[in-house]
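Next up is one chain by itself, shown in structure tokens, the form predicted alone.
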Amino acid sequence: MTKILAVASEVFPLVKTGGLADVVGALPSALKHHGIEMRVMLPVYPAVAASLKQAKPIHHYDDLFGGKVRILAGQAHGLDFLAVEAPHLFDRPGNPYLGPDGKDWPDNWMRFAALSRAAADVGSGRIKAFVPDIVHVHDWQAALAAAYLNFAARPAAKVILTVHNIAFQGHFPASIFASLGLPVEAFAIGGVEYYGGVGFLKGGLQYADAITTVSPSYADEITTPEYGMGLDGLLRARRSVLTGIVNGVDTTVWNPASDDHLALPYVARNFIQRRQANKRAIEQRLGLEEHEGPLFCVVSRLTGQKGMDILALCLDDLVGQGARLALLGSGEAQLESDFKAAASQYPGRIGVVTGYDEGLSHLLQGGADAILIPSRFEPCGLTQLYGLRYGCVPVVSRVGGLADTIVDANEAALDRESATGIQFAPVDASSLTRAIERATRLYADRKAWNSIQKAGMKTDVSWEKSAVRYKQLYQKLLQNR
């Protein structure tokens, strides 16, 4: 059986800020009948503490960045674990990465290259209850672990590393560099060296055997500089080892017939009706007044980068429509004020809640008509997934994943029945409010529209067919060892 260690920051159930969680929350389960066994390494934060408390201690650091450290082994939520116990690192409440004043602790450098660190001793069979084959690293925090094993003094695992989102990237200053227990060889320009400091994301590009992205499309966009964050040129040069594979979605998690956070469940012979049932409790959760028209929904980061800002500029024109918004999330302080504001000028109209509420996030997908996805980029996007799987029609730009995983309601899509939501572009606000309009329109002819949302349901979300590709690309690695 082929063993691989999955490194991140984080992990569904047991700590979420993003869509990485529940990647990394996913796919164990999903590879374990194709004869992969995957342990997860994270983290012990506080709230990972209360779920490990079985966990059993397989090695220990009498210090490691500061403090003493002991990796732990335990199983959580049907997941297997190997946690990283940092205390002096690890044990403070609230976000995993931001401190009580909103910003980055100041040690992240520190914190996540203990992870890394850990990581790669595991990967290169120091532990020995646990040797894996290929240590499968996810985004910055677990980046360096590709650095840490290419200087490994033993024979090590193969290193993939899946680029989540390239807008995060681990960039610190080159004074933590004689910190990192990296060889000096490794501070250079085919190393970690990135602009006069220390990239974590850079030197895991650099060193790893493979590369993934969140899928095929967003794999091309960062290898130009419009997308490439700076880091293009690396990815061209190492374009043979880059692949996309697109997310799926927990479908125990996310399913609209045992959703408990639903007021009513539903399938796809009854979701008509049933859906009806759900449109009114999120009427009454954000205080929106019944409306013929369309009721489109946000589950969102409030940045620049999720086209919050665009969205913004349309509400006079949504509201003029018809229609009705029902908005979740947090984010950029000037958004959250924006759309505050937006719902005191249209109350019973715009309703706005937020934070983040994992309940209500499924009520928006079960209950609202369309959910609005105006990335400027996006490397692959969960909601429009999920959005698929409810029948809440994505109305999404024309980039990354949202390309990818959208079949735009035209003409032809809508005579073969294959149409599953909107696409539009450039990613501006009169494209976006063109967009709103087709949804409008189709909206009040209830064959299309119930035509695009039987074909969303019957889409193919679940992490079946992408497991399958990571299976390829771990058995193609484990070939060329």
Second form
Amino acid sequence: MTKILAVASEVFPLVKTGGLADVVGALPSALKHHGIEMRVMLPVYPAVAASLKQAKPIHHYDDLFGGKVRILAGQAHGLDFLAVEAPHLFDRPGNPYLGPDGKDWPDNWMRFAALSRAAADVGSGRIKAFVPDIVHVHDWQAALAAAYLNFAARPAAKVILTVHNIAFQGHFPASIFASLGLPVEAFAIGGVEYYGGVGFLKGGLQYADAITTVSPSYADEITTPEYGMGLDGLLRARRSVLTGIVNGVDTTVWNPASDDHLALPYVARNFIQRRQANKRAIEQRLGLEEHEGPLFCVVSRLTGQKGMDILALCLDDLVGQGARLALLGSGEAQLESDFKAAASQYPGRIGVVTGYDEGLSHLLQGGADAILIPSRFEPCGLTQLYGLRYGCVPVVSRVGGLADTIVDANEAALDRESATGIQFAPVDASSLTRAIERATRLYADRKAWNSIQKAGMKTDVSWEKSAVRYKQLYQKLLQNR
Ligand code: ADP
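Write the structure block of the form predicted together with adenosine-5'-diphosphate for the protein whose form predicted alone appears above.
What follows is the entire complex, opening with the chain shown before.
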């Protein structure tokens, strides 16, 4: 059995702020029947402590970054965890990254250096209860493990770093370096030094044995100045170890045939009628009027990355065409108030729920006609995959994982009945408006629309294919050992 330690700052269903948590939560069971034993390391936030009451200590530190720390082994929700219990760092309720003022915790560098340090100690074989062959770290919060492991005694585990979003890099002032416990030579251009400070993701990219990101297109994009967010040069230099593997979705959690959040579950045979009941439930919940045009939905962080400011510019036109919008999102205060203002301007036509609501996110996919995803960049994206599975047609910008997973409804694809959604480019208000117009026209042609829905629902969005790619990558790394 190949042993993998996955390391991340959030894992569904224990703690989630975005797609990262879904991926880390889904991979272990997808890989299990491929002979891979994966344990997941995460911090013990209060929500995690509640789920891991039976966990047993397997290691302790008298002082790690200013307090006593234990590594606990336990199980919850079918996953095997190694949890880093550090009350002085993680026993804080709410969002894992932000304090009550909505700003990053000032000691985030220390919190996630501690997570990374613990991961590296497991990876170096110091903790006999679990000695992994590979440490698979996710995003900047775990990336420093690659640096720690680079300087650990051999033999140590190989390191894979998966980048879920290169916009989040963990960049801190140089003054923290001395407290990280890395040798001085690590503070160099070939190490963790980044524009005069310390870059957690940058260091991870430098030291990891392999780098993955969550779609082939995004793997290409981040090697360019337009999308690389300053790390494109380093990624060009490391292109030979960089691959893109598209995310799957958890097909038991996201299954329209058995989804408790739907007013009426459905399968391919009866989806057309049954989705109507879900649409009625959305209308009631969001105060929308029945109308013959399409009902678009959005389930998203309300940020510039997600193109939500662009969507806000298209609402007059969307309503003008007879379409409606049901939006669920949370994020930037300005965008929240812009969308709320649009909902009051167009009562019955635009409904907005701000906040995070897992149940409503399912209902929207199960009853809306189409989901709008106008991201400026999108490493993989999950909501378009849920949309495919639920027959909620994705209308997406042609970037990253959106470009890789949606087949545009051009004439050739419509003829072959292989179209699964609508793509548009460039990412601006006039292209998005045209895409909404195209969707509205296609929706009026029920036969074409149903064929797009059916092709989407037939698409394999499970983890199966991607699990095989990860397995191959693990095998390749271990061959070179
Ligand atoms: P990202 O991780 O960049 O936010 P993804 O599309 O990869 O984007 O994943 C977003 C995940 O978060 C999806 O599972 C989506 O359904 C969920 N989500 C986003 N916003 C909300 C919300 N307001 N309420 C419930 N779920 C949400």
